[in-house]
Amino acid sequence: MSAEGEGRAGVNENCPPEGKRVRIGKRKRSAAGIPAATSSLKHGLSRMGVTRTWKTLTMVNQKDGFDCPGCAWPDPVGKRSAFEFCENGAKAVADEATKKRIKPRFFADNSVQELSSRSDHWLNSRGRLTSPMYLPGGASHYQPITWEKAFELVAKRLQKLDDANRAIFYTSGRTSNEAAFLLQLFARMFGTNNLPDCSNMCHESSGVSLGETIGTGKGTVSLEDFNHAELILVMGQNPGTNHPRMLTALRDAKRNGAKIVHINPLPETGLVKFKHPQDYLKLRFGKDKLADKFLQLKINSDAALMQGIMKMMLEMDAEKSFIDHQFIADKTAGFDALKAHLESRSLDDVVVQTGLALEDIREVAVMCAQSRATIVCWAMGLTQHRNAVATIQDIVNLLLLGGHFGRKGAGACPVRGHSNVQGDRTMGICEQPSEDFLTRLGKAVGFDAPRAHGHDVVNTIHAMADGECEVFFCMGGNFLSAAPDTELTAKSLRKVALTVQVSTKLNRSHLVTGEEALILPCLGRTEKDLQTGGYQFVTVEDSMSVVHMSRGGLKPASLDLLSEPAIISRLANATLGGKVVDWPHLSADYDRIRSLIEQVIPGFEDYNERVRNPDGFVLPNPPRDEQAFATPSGKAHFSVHDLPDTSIGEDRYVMMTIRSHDQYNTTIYGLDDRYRGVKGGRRVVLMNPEDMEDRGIIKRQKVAIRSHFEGEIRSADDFAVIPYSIPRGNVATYFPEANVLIPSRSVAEKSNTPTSKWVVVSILT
C-alpha cells in the first residue's frame, strides 16, 4: 500500500502563508518571564480587547471562575494568585473568548472546497461558530438549520440503524463531567459502547500500565507532594509549552531542595531556566535553574535507561541498603523475577540503546538510590510507542524499588493534556467499561447496559473505512487532525452517512465529512450557562484527581448556542424519548446530573455539596492514600520486559511528532515556536547537524519525508530542514502536519495507542 499522492486537499494543508519563508532564530535559554507575559497580553488584546481580556484572565482558574480550557495541571489549594494562568492558558482563553464570529453568511460565501484550501491556523482564526449548520448530501456549502431540525435529522438516522454499534460517539478531553456522563448514558441506552475519546491517542498507555501494576489508572501524587520531593524525574515531556504552570511547582520543589532530572531527546527550554512573570511584581529579577541533570537519550530508549538505573541500584544495594525491602516484602509481588532479569541485563546494551555515557546514567542512578521521596513525571514522549505500556511499567518498577507509593513527596505522575480528559474517563467514557460500572449504571437508571466492547479511536477509523459505521458523533475536538494516518482517516470519514461535530470553532473536521454533516455550536468554558433551573456550573477532574467547579462569566458568543449537556439531552430525548430518563429534567439543572453520577461512581458521594467547596474535593486513590493496590493479588506488581528492538535499517531515521509553542493539541494559535527559535512556518523537520552534513542537506532546504511500515509508504512533501540538538538518527516534526505519516496500524501493545513518537522515515532531497 502507498498513500503517496492521495487526496491531500483539505487534509494536510498547514503551510506557512504565501510569500513567507521559515526563519530560524536563537533558541531561548529560559522559559516564561517578560516574553510570556507580553505574549499573553498580545493574544488577549488582539482577540478580546482590553475590557474582555481583563475580565477573562482574572476569572480563569479562580475558585469562583472557570477552569482553563487548556491542560489538566491542578490548581493550588488555598490562596491563589490573582493571575492563575500561564501563557498557553491565556492563548486558549483568548482563542475561545475572541470577539470574532462566524455567521451563516460566512458559509454562504465560502464553499467547503474553498475552506479546505485554507490552513488550520486560518480556519481557527475566523472566530466562534454561532449557528447550527447543515451540509446536505452532494452540496458544496453549509446552510443554516434549526436546532429542532438538526436533532430530528440525527435521531432519524440513529433510529434507522439495524445495529446500534453502527454509531460512534467520540469525546474530546475538554468535555465537562456532566456532559461526558450524559453522553455515555445516551450511547449505552442506545445500545453501544462505541465511546472512543482522545485518551486513546495520548495517555491510554499510562492507564493500562498503572492499572495492571498498582490497581488504578491514575497518578498517585498531589500538587503538595512536589513541595516534599527529594528527586523529580521529568521524562518525555515538555512542560514549558504543554503544561507551563507545572514549572512553578518544579521551581518551588527546587527551592525546597529537590533535584530535577530532565530526560528527553530534545532539550526543552522550560526545564533549563524559568522566570515566573509575577516575580517582577515582587522585585525578583533572577531566574531559577531547574534541571540538575539533562539526559538526552535517543527516542524510545527510556526503558533501557530505567533498567540500567535499576540494575545499578541493585548493585549499590549489595553494599548499602538503597532498596525499601520492607515495602517490597509487604506490598509487592514479582521482585525476584525482576531482580534476576536485571542481573542478566548488560549495561553495554543500555549505553548503545540510549546513546548516553555510562557515567551519566550512574550519576542519576545514585540520585535515585539516595532519594527517599521520588516523583516520576511523564507525558506522550513515553506513551506513544509500541512498547509504551512496558516502559511505563519499568517506571513503576523503579518507584516500587524505593517504596515511593503512599509516601509524602513521592509517586507516579502521568501529566495529562486536555483539561478534563481524566474526568471523561472517570465518567464512563470508555469503550471497554468495567462490569462494576455497567452494573451500577444499569441499577441507577433502570436499564440493561450493553456488555460488548466498543471501538477505540484506531478501531473506529478502520470500522468507518470498512463501511461498518453510519453515524459519527463528535463531542468537541478535531478528530481528523488529532487522529493518525490522516489520509486514511479522511477516507474513512467520507464513507460515513452522517458526521456530527459539536464545536466552538471551525476546524478541519468540519470540511472532511460524511455524506451529510452537521455543525452544532456549543457554549465555551468562559461563557454563562443559563438553563431553566438558573445559571449552571460544570465540574472537571484534573491530573491529580481533584474535582472542582467551573463557571463561565462571559455573555455567550451567540444567543443560538446550546450547552453540551443541553445538546446531548435534546438529542437523547429526540432519539430515545423520555420513558426511562427524563432528559430535559436532567439538563435543566446540572445538580440533577451530579445526583445521578453519585449513584453510579464511587468517590462522588454528596457530590453537589462537596464540589461547592472552593477547592473542590479529592477522589480516593488507594495506592496514594493507604498503600493499597486493587490488583487480583492485592499487591503492587513488578514487571519484567525485554527491551524493544530499535533497529531501523540504513538511511532511515526515527521521527517523533511534537507541538510548537504556538499551539495546543490541534489548535494552531500562530506560526512561531519561540522556545525552539522557529519562526513563520510549521512544515519543518528538526534534524541533527551531523546527519545533515552526512546527507549534504543545508539549512532550510526543502525535503520530502516518507514513512515506512510493513511495506506501506506514506508521504509528505515540502518540509524545511532545521538543524537542531537532537540525537543522531532521530528527527522531529510538528503535528498535525506530520500525522499523515503515522500508520494507523502501528500501535502500542495492549493500549492500541498510535505510535506518534516512533515513525520510521526516510528523508528525500
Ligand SMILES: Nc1nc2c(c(=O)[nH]1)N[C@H]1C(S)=C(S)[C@@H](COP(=O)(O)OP(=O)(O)OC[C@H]3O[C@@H](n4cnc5c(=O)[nH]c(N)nc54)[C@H](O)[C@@H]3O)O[C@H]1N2
The other form holds:
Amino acid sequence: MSAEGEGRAGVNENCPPEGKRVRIGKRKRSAAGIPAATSSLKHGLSRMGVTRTWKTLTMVNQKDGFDCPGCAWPDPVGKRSAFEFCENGAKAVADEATKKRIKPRFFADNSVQELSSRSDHWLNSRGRLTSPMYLPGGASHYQPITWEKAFELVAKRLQKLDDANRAIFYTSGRTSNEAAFLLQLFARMFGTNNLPDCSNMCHESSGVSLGETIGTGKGTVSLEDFNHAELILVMGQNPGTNHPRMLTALRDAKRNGAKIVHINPLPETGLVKFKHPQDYLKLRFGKDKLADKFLQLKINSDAALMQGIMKMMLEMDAEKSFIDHQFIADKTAGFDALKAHLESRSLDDVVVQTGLALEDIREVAVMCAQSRATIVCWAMGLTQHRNAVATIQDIVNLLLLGGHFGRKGAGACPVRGHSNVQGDRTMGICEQPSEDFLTRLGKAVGFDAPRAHGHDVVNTIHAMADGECEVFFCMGGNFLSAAPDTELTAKSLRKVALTVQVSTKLNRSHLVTGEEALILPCLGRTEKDLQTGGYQFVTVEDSMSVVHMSRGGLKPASLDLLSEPAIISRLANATLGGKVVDWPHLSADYDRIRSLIEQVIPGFEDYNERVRNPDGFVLPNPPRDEQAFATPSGKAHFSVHDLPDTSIGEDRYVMMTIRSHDQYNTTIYGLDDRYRGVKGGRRVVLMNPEDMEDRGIIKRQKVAIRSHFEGEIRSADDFAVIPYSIPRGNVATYFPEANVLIPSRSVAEKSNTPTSKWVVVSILT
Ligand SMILES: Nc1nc2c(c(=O)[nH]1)N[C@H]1C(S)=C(S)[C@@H](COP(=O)(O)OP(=O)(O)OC[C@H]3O[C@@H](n4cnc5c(=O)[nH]c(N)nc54)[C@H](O)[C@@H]3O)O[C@H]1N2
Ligand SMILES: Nc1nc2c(c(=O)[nH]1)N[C@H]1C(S)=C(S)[C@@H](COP(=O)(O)OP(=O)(O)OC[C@H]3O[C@@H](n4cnc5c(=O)[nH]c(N)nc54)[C@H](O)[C@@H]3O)O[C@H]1N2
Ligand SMILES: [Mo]
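Given the form predicted alone above, what does the protein look like in the form predicted in complex with the named molecule?
All chains and molecules follow, beginning with the one already shown.
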C-alpha cells in the first residue's frame, strides 16, 4: 500500500461543477399538486418505461409490496390508497428500478480517474451495478471478480488483523432489520463495536437528547396522533421535499382543527400551501393552507425561541393556569431549576438571537399555552448544531410543561431520514451498545461480545487518518460524500488497506478508496429476493416505531446480485467459520434471523407471526404507552441550558448545508430545486438581498467561500450567489457540494454529529 496514503494519482474527491448557467425563477407558493404528479411520472418513465413504472409504483408501500426507500415517514394503518407514495419517493424508486445497467465492460472502458472527473449526477445515472468488481493495489481500473474470491479476499484481510478494532463496519439507513442484525452480529463476533452509521450524522442528537430526558431515544407520537393534535410545531425541517407524505398528515391535522407553526430560516414551500395530487382524482381543486404562522428565525436560534416561549408561558401561568402542574408534580424532576433559570433570563437575548419580533414570539407562546395537545416535529435543522442536544432538550422542556407525553395528539416527533435508520439502531447498529444489549446478544448466540466502545463516523475519519484502520466495510451509503471535510475524509480512506462497498448504484466512494477496493452489488428493496428457503421478505421500522414487511416484486437487475443478508452471511462464514453460528442456515430463510432477533431484542416477541400482519406491529414506547420514563430516577427530566454563543465576528456568515428537491442525500437526480425556484445548477449560495447589496454582490455573481474553525480555513470556489428570503447574516448551500467546507472537528456536544447547519464562512468576491 502507498505508505503516505496518497491513493491513485489524479482521482477527484469532489464533484466537478455541472450545468451551464444557473437560472433563478420564482419560489413556489404551493407544494405537490399536478407538477409533483408529472415529475413523478417523468422520472419513472424516463428510467423505467411505461409497464415497469406502473408495476413498480403500484407496489410502493402496499401491504404486499415494498417499503418506499424515500424516507421513514409511516404508512397509514388500515386502508391505503393505490398510490401510497410521493413525488420524491417515486424518484427514489425509479432511481433503483432503472433499466440502465453498469456492466463489467464499463469499468474496463473507464479508469477510476476518468470516472472521478464526472459529476455525481452522471455517476448515479449510469444505472445499477451488476457484478462484483475488484480494484487491485496500484491498478487504474476495476476488474471483475467472483463472489467466492471477493469473500476470500476480505476474510483473509480480516483474519490477518492483529486487533479486530482495526476493522470498521459502516451502515447507511436503508439496510433492513435482518441485514443490520447480521452485520452487527458478525462485527461483534469478529471482536469490535466499530459500527458507525449515517445516524451519527443525522438524528444522533435527538436520540441522545431524548434518552437523557425521557428514557427512550425514539419519538413518542403515532400517525394517528396527528388527527388529534391542537398545535403542531414544525422546526428545522423541509417536509415538502424530504418527507412529502407528512404533508398529508399535516393537512388532515389542519382539517381537524390543529394549528401549525413553521419555524425555519427559510420559507419552505411545503408548509405554505399543499395540494394532494390525488385530490384531483376526487375533483377537488382547492389548496390547503398549512402553516398558520411562520417564524423566520436565524440559524441556530431555536433554543432562544424555546426559552422565550417558555418564559412567556410561565408568566401567563402566574395569572391563569396554563401549564400541567399535576403532570409536572407526578411525572417529572427539575422543574424548579428550569423555572429559576427562565426567570433570570432576559427576553432581549431571545430577540437578538432569533431576529424575531417579540409580538410574533408571544403569539406562538399563547398558542403553546392554550394547546392541550401539542406535537413538535423536527429534523436536521436542529440536530446538526454544536448545541443540538441542548436545543432538543428545550423542546422536551416545552412539551413537559404542558404534559404532552402519553396523551392523544401530543408528543415529540423527530422525523427520521433514511427509511430504516431507526430500525438499524434497534437492531444494534451502534458503536456504544448498552450492556444489556450485549449480554442478551452474547447469551442468545453463545459468545462474549466485546465491551469497548467503537468509533462513530467522525472518530472513524480520524482513526483512518491516523492509520489505525485497515479494513473499511460499508453496508450501503456514500461515506466519502456524506461525511464532513471531504478532503480529510478522502485522505483517510486512501490510507486504508482495503475498502469494501456493498452498493446498488455507483458513487464517489467507489472511486476514492483504500489501496485495494471491492464493489459488492446487492439487491434493492424493489427486487425479488430468492434464497434456498424460498422467496424472502425483509422488515423495517418507521419513524413512529411501527415494524412491518417489505417484499420486492421486480426481477433483480442482474443474476449476479446477492441480497444484503446473503453477503454478510457468506462473508461471516468465510471469516469466522460456522462453529458458533450456522450462517448459511440463517440467511437461507430470514424467518430464522427474525427468530434470533426475537431472542435478543425486547418488543419483538412473536416477530415472525406479528410482522405478517399487513400493518405490522408497534414496538413498546413507555412514554407514549404509559407515561413511564426509563431514566435513573424514573421521572422525565427538565433540563437547564444556557443559550449558545452565536457570535461569529466581522464579515462572517453562518452557512447551513441543505438538500434540494432533486436529490436523495448524495444521490443527485437532477440540477433543479423546483420549490425554491433554482434551476440548472447546484453550486449556489442563497443569500439575503440586503447582505448582497452591502457587499456589492450581484445576482449570479461567482464567489469563493472560505470556512473558519479554530484557525483552520477551508475553501470552495465557483459558487453563484442567489438572492433569497433568508435572515441577514445567514447563507445556505447544498449538501454534498459544500461538505469540503465542514470542519471534521466541529461537532455537536455529546452526539458528536458534524455541525452541517452551522459553518462559519466568509464570502470572497
Ligand atoms: N427527497 C429526499 N428525501 C429525503 C432526503 C433527501 O435527500 N431527499 N434525505 C433523507 C434524510 S437521510 C434525512 S435526515 C431527511 C432530512 O430532512 P430535512 O431535515 O428536512 O433536510 P435538510 O435539507 O437538511 O433541511 C433542513 C431544514 O432545516 C432548516 N434549518 C437549517 N438550520 C436551521 C436552524 O438552525 N433552525 C431551524 N429551525 N431550521 C433550520 C433548513 O432551512 C431546512 O428547511 O430527509 C430524508 N428524506
Ligand atoms: N453537509 C451535510 N452533510 C450531511 C448531511 C447534511 O444535511 N449536510 N446529512 C447527513 C445525513 S442526515 C445523512 S443520513 C447522511 C447520508 O449518508 P449515507 O447514507 O452514507 O449516504 P446516501 O447518499 O444516502 O447513500 C447513497 C448510496 O447508497 C447506496 N444504496 C442505495 N440503496 C441501497 C441499498 O438498498 N443497499 C445498499 N447496500 N446500498 C444502497 C447507493 O450505492 C447510493 O449511492 O449524510 C449526512 N451528511
Ligand atoms: Mo439522514
